[in-house]
Each structure stands twice: as C-alpha cells, then as structure tokens.
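One chain follows as structure tokens, the form predicted alone.
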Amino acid sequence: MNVLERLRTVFGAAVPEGADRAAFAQAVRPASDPRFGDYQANGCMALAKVLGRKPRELAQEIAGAADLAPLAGPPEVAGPGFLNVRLDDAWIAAALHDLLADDRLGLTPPARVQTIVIDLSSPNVAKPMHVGHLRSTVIGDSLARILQARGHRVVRDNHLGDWGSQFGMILWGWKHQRDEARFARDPVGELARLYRAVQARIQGGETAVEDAAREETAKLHAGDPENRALWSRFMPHCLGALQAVYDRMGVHFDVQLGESFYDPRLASVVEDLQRKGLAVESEGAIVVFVEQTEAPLIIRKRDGAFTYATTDLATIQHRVETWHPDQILYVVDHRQGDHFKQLFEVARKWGYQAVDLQHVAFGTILGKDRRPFKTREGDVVGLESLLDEAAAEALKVVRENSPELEPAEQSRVAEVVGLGAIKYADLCQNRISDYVFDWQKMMAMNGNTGTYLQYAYARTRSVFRKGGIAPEAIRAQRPAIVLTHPAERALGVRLLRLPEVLELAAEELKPNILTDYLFDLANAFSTFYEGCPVLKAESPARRDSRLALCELTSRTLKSGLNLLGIDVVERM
C-alpha cells in the first residue's frame, strides 16, 4: 500500500493531453509543512510554461479531474498553482486497521523483480579491518536489506583482497623478519606487523626490498610451492578474524570470493579483449583506451603481471555468468570514481551492456580536526577497537538510564546500543558526504541518533509492559482506530509512509532517506506519547486504539532499524 504511488497515478492521469504526465507525477511529494496538508503536487508551474497556460487555471483543471476518493477529498488549489492533499481521516483509520494484520507493514512486491549483486566491504584479508571499511560494510549491508525488503533478489558479494601486493610484502617479511612466538599468540596481528614493517622499509626508499616483495607476489601467482603453502597457512587465520568482526556487526554475505579465485581467468580476459580489438599494446603494456578518462585502463603490465582492473573484469564476467544480474552495485569510496568509469566503459564495450553497473560512492569519516579519522599515534583506527569503544561508551549511557538492570544485561544492551550508534551515525549522512566522527553526538538520547530511535522503540514496549498487555493481543484484537487528536492523526499518517520511503531509498540507493523517516516517526510518537494518555485513556476503546498505534510504531521502528542493520532492545 504505497500512498504516494497511488496519488502519483491519479495526478498523472489528470494532466491534460500532450503534457509529460510522468514528470508531473514525480512532482507529487509529502508536504513539507502540515499546514499545507499531507501531500502536495507542485508541478503546475513547470507544466504551465510548457503548455503556455496560467499555472492557477491549470491547477484548478487538474484538481477537478483528479478523483482521489477514498484516500482524500478534492485537492485544494493554493497560491500560484500548488495542489494540496489532505488524506481522509476515515481512510487513514481503516488503512491502519488493516496494517495491524499485515506482517509486511504495507510493502508489496515490485512490478518486476530484479537480481542485484552488491559488492561491499572488500577488505584485504592479511590486515585487520580498519575504520575505512566501516562505510562500505554498513552502507552495502543496509542497501541489501532495503532492496531485499522491496522484493528483489539480492546477492551480497564480499570481494576479498587475498592475492595482491600486500601478500608479497607479508611473504618477504615472513621469510626475513617473522616472530614465531608472536604468530602463535596472534597470527593476524603478526602478519599485520610484518606488512607494516615491510611497507615502512619500502616507503623509506629500500628499493631492493620493494623488488624482492614484488618477486614474492609473482612467485605466489606462478604457483611456487613454498609461497602457496604459506598463503594456505595464513588464510584460515585471516578469514577467521574477518568473520568474527562480521558476526559481531550482524553482517553476512552470500558469496565471499578472493581475487585468487579469479586468477585462472585473467589471461583469457586479456586475450579476448585483444581478439576483439579492444586491447592494444602501449609502451610494453596491454591497455584499453577509454573516453571517460585521459589514462587508459591497464590490464597487463610490462612485466606480464595482471592488474586489479583485469580481476575486476573477470569478476563481472563471473557474476553475469553465475547470477545473470540486472544490476551490479559497487559500494566503494568515492576516490575510486575514475577507476569505475574506466572499468564500466570497458565492460560495456566488451559486451556487458545488459547489466546496469553502478558505483555507489561514499565520503570519508573525519576526526574532529576534519582530517581522516586516525588514532593519536597517527594510525588508521582499527574497526574492532572502534566497536569495543562503542560498547564502552554505550555502557555509560545504559548505566545512567537503567541502573536497575543486572550488570550482564547492561553489557548486552550496551553492545546493541553501541554498535547501533556507530552504524546509524554513518547511515544518517548523505553517503556522498564526509562526516565528523563524534562519540558525544552519536550516543545522545535526543536528536537524530540511533540511540534516540532505540530508546523510542523501548518506550513503545514499556507501555505494554506497564499495562501488563501483550502486543500480540492487540494485533489479534485489531481494535477500531480513532484519530480525533491531532497527534494521533499525525502519527497515523507517518505510519503509512514506510512503503514509499523504502521505494525512494532503493531508487536513490541512500539509506539516509530511511533514517530521516524513522527520526520523523520517532518524533511524532514522542508528541503522541506526551499528549495522548494510553493506559489512562478516557475509555477502553480509546485505550485500545492508542495501544494499536503504539504497536504499529513499535513494529515500524524495529523493521526500519533492522533494514539499517541495527538491533533493538526491550529496555534501555
């Protein structure tokens, strides 16, 4: 039940012949101010210019032709040609009554189910995950959940870096600088130490070490027994450490394939591109010239080594052969923009025009100094330590607000609240933007934070707990909904908007559209809670109606937060 879609359909049909009906329909939006109704159609001024007519006269004609019953009465013409729509109170009440019995909260399947592959997270496996992986992981996970909730088939693909130059550095470091005792205690920590040590020597100008590390990578790719054995020894430890972080974050994947998986395909990719006349030799390398950027896409270096671009092309080939996707989304830092412009152009020339390839770019996490977020020592913040700190910060909030909870329960709640705060702080931003990481803001019990929304959910549950009433009983009873108080009606209108919000978030690939909605819903519930007594309502019928609104709010907040990858708790 998508209210906005139904309104757009009616308004589109009411537009005079010869006009762009789809464009006019898209100009129908939720009202920015409740004084102007619940929805507005603001396309008359633009349409009047095209048709050479007066906007207000055109608005009056469209208002007369738009039959919105039973959703709403006739549109009201305002100002120079705005069309204001106020939903019918009886229709809202009936729709909410139906929603009580709807497990999907009004969501209906899309007109066409698509198969969508989402490339997200994609860490290098030989190093601990750091804060730079947070955005790709949580944005990609949320988009997967939203698209799946919309009814699409989603494949979550974690494209692991397990075959690149970092392994050459680690292999060289292992052979020359390893500490066996450290490896026994903390395998991934020791591998990370070796990587940093070798990287520091290379950055310090030791070209012999750089050449030797490159040679170790080449030997690994060529099948050298010693390097393959070491790689096989290291991988389980690396994958286990990554999985522990993903499990803690509640993130799962349908597929986790490393770059090594695609290695057997790379030579044939280059050969096929050459055979089709797309790849040519340039200064000893094999490249594909593209229009999107000045530099060509290098697919084989002068020394015969393949590149990340070659692997990415092989990955597209594999994904299309395996899942036949309609769309492949790459949730990757905006700084990789030029790479994806090149990659997508080459892929289309190669023959993959049918699949929609999109770079879902995002900005950088900044410290309070507005520089990339790092530790005091200047290192990139480790993701696991960030999660630990989030739980510790949340525990302070939980102890202050819920001292009656047992210590073990406080710790459990703090883990949920802390991780939710970090995820929400990231997802509530327009993903293109950089944002400043601020513990105090993200843990606040008011304002647009995950903590505030989790508290709003817990508040809905406390109503039932205080009244000794099971929420399931209200759902089964399905009482008549009464909306005579302005706060009841305002909350009811927002409860009906979830389907349209998810459709827009899916279209624009922006989870912040959902966070904005949930924050608005939580504020509407707060106003309702303060102004409309529930358990002490003036009659049993009014009490049950308000309990039904509490139950719908509870389910909508929980469902919406789940689509952000955020859990809820019954008490805070």
Second form
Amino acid sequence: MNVLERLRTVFGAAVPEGADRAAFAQAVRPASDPRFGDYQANGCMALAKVLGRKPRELAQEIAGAADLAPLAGPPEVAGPGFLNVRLDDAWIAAALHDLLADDRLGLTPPARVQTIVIDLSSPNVAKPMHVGHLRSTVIGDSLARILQARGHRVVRDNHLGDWGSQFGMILWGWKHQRDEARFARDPVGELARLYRAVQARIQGGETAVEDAAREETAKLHAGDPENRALWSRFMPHCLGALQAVYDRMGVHFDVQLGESFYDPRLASVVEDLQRKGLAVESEGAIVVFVEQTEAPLIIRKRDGAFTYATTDLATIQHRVETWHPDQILYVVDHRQGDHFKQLFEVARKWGYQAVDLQHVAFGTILGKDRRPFKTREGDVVGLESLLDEAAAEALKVVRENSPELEPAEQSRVAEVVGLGAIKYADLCQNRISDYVFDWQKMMAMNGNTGTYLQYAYARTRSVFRKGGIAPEAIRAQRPAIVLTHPAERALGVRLLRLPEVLELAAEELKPNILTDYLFDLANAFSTFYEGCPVLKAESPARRDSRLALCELTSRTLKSGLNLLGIDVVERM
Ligand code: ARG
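Based on the form predicted alone presented above, generate the structure block for the form predicted in complex with arginine.
Okay, now the whole complex, with that chain kicking things off.
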C-alpha cells in the first residue's frame, strides 16, 4: 500500500460511526504547503456540518483516534479543523532505504487486474496525418504505459480510418488527374496531393466532383474490383508512412484494426439491432433512438451506406468477443463527445452493460493567435514536419548548452529533447483544455517542461560521473539514509510518492497528474542539489546517503518520463 492509501485507511477508520468514511478518506491529500506538514485531511468541516458538530472538536476527536504509527505521530489540528500529518523522519529514511532495493520503485499490483482496451491515435489514412492526431497518440500512449505500470492488461488498438470518404476522393482524383511518375517516386505525397486537389474542387463548389467522389466510395464499399484493387495498392504505402511516424515517436500498437476490418460485420450489426427492436426505419434510414439526444443514431443511411457509428458498434462487439475487456477507453477529440454519448447508450441497450465505455476527451492545439494551429502556408500542420521542426529547435538549445558534445551526439540529443518537449507540452495540460503551441515555452530550461525534467535527470547522472561512482554500486551498497537538511527530507518525501501519483493518474486518466509530480520532484532535487553538497559532503556517511537520494531521483525521473513516452539522455 502506498503512503496516501495507508493514511486514507487510518483516517477512514478514525471517523465516528455512521459517518461517510470513504468521503473523509478521499479528502486526505498531499499538503499544499510545507507549513501544513506532508499530508492533510481536509474533511472535518464537511463532516461536522453533516453531524451537526463543531469542526475543531470533531478534528480533535479524529486526531485522537487516528493511529498513524509508524508512518507519523498524531496529526496536528490546525485552523478551523484541518488535520496536518508530518511523516516521521526515521520512517521516511527507512522507507527510502527499502526503495533502494526495489526495482519497481514501490509500485505494487492492483487489487484486481483489469483488461483495458485503448483506442488511440486512429488517424484517417491517406490524408496527411496532422497535429490533431498528436494528442490522441501522445495521451493514449502515456495512459497505456501508466495503466500497464499499475499492473493492468492493456490492449492498444489503432482504429485507423481506412474506409471513409477520403478514399472516394482519392479514387476519383486517381482516375482523373493522377501523376504516375510522382506516385512512383513518392506514393504518399501523390495521394496527399490528389486528396488536396479534389478537396479544393469540392470546396470550390464542384458538386459533380463531390457526387462522383461519393460514388467512388460507395463502389469501394460494394466490392467494385477496380476500386478494391486500387485501395489495396494504396494502403501499404499509407501504413508505411504512418509507421515511420510511430517509430520515431516510440509508439507501438498491439493491434491496428481499421474501419475496413469491420466492413463485413456491418450488415449483421444492423440486422441484429432491428431484430431486437432497437433499430427502426425512419425516413428511409435505419436509426436507433437515444434518450440523451434529440437526433437518433443513424446506422444505415437512406442510400444503404453504413456509418461511422455502425462501425463503432461492430468494433465494440469485436473487442468484447476478443478480449473481454473491463473497460474500453476512447482517446478522441472532445468534439466527438456527442457521438460517443449516443454510441455508448446504444451499446448498453444492445447488451454491452458489463464493459465500462469511456470517452477520454481532449481539447484543441492552438496557434499563438489562439486559433487551431496552422503553418505559415495556412496548412494544417503535418505531423512529420512538426517533429523535424522540434528536433531543429532543440538543436539550437543543445548547441548553446552543450557546445562540448560532438555534432552527431548533439543531433541525437536534440531528437530526444525535441520529441520530449512536444510530448510533455501536450501531456502537462489538463487534457480537456485547449492549449497554445509555443516552441520557446516548451523548450525552456526552467519551468514545467520536458526539457527541464530531462536536464534534471542529466544532472543526477553527472553527479555519479564526476565522482567516478556507479549508481548501481550505491544501490548495491544500500547506505543508511540520513535526513538532516530540510531539502533532503523534502526530496525524500517526494521520492516515496510515485506509486500514489500513478494510482491517481490512472484513476482520473490524466497524465498531467504525473507531470505535476515530476516537476515538483525535479524542483525538490534542484533545491537539494544547491543546498547539500554531495561529493563534498561533510562525512562519507552523508555523502553516500546523498548519493542514494540522487540515485533514487534519477530512477524516479527516468521511470516517470518513460511513462509519458519520453526518453532521457545522460548529458545535455
Ligand atoms: N478516425 C477518427 C478521426 O480521425 C477517430 C476514430 C476514433 N475512434 C473511434 N473508435 N471512433 O476523427
């Protein structure tokens, strides 16, 4: 059990009979200010109201009943009825000593292992992948890593949009204005060009082109041999280009089942829903009425075409049959909120009540003008060029800070720093909010950035390099931990928090809970590093204890960043 869990258990048991123990326990959290100790129980005021008692008096009573030993002495009653907990120094030192020998940094398996399917990235292929898909990929990957580290069984599924109307546009473009030579040289570039060209004609009001493109999609779905053959010819190129981006980002999937995979099931999904009396005919279409929204969910259009929703229903069916998941998480733009609300309701009516379906929504990436992020040409930013730009921006930072590194090493570090900066800037936001994309801010050496955390990690490593000491040797030696300086203690308390932070991040599906923690940890390390000489400590015992704190910080930062999908470098 982690520290927070242990405190919550004790406090929950200490409240008077009949009170809401869970709510009281839930209000125990890390202290917002070190003057209030390390943790605080803030539930007395609310509980006193319910019980019709005086808050301070109730707080005194709970303080008397809460036996926190050996973690801490009796809680202190403060203000109108806060309970402040200060962890016991000897206990912290002993716990850190244990942590040195623990490869898992205190993480323990969950009470019940869950199977969780994560629907992430899921771009529409054959159009250039754009910055909007960055968020789903980065947030989804981090959540997968966090849930896996918690001990759950995770299935990462890239639900590719490989069957939509963009193919009709490309097919029409191919038949009327293709450039074979260019396709031979750069197939994905040519497909993107065709897509843009046809899109421009449609947007320019050429309804004949629009109708013709729709017709091509319908023919593809109906099994037209020519369109199917072209689709099969285009797909490997599209997938190859995507794979290059994923490889560079260090993101992998367990399965990539695109919309096309579900096509053969769609007719039977509609039939089944009709048979069960859930789907009905309405104005020539087949629809399911849902309580939450006025418009029904259309599962077959008047022209016979199936929809995005039909595919998503078939996908739920397949996922449940294949993996029997406890939960399916959809890491998708918040603008699809209504779609998922309707989808989940229909799925539940259809019989999928046991699986917890959740839309993990996120906001939009904005430019400095606070409008959706675009390049100078006014194009939606392509993901690949964005990664190139990140590496180029990072190279400037690396050249300035580490002129002593070889140029090849500078480039390697720049790739890690650039990618880390982009990922971190995305993950440190409350995912629901929009955020402004800003190179300078995201690569600042100071502040809540990936660069600052990578730098903090490199600092922990440089201590060992300078001292000619291997971190593994300190781990093996397991020196006694001495916490005399306040900065040592503050760092130590934070080093014990990783397990509780991951649990909170997993519960709320919010990687920013982890980034906040890592930032706090890096700050505590920085204060420690400035205030407590390590290699020049007053005594060998002090030195070894401080090296042990460096080792633990190093491992915690590296693991934490890894759970965000961010790499570290030894020097920068
Ligand atoms: N391909 C869709 C898009 O780019 C996202 C798919 C999300 N996943 C799902 N199961 N609907 O908008």
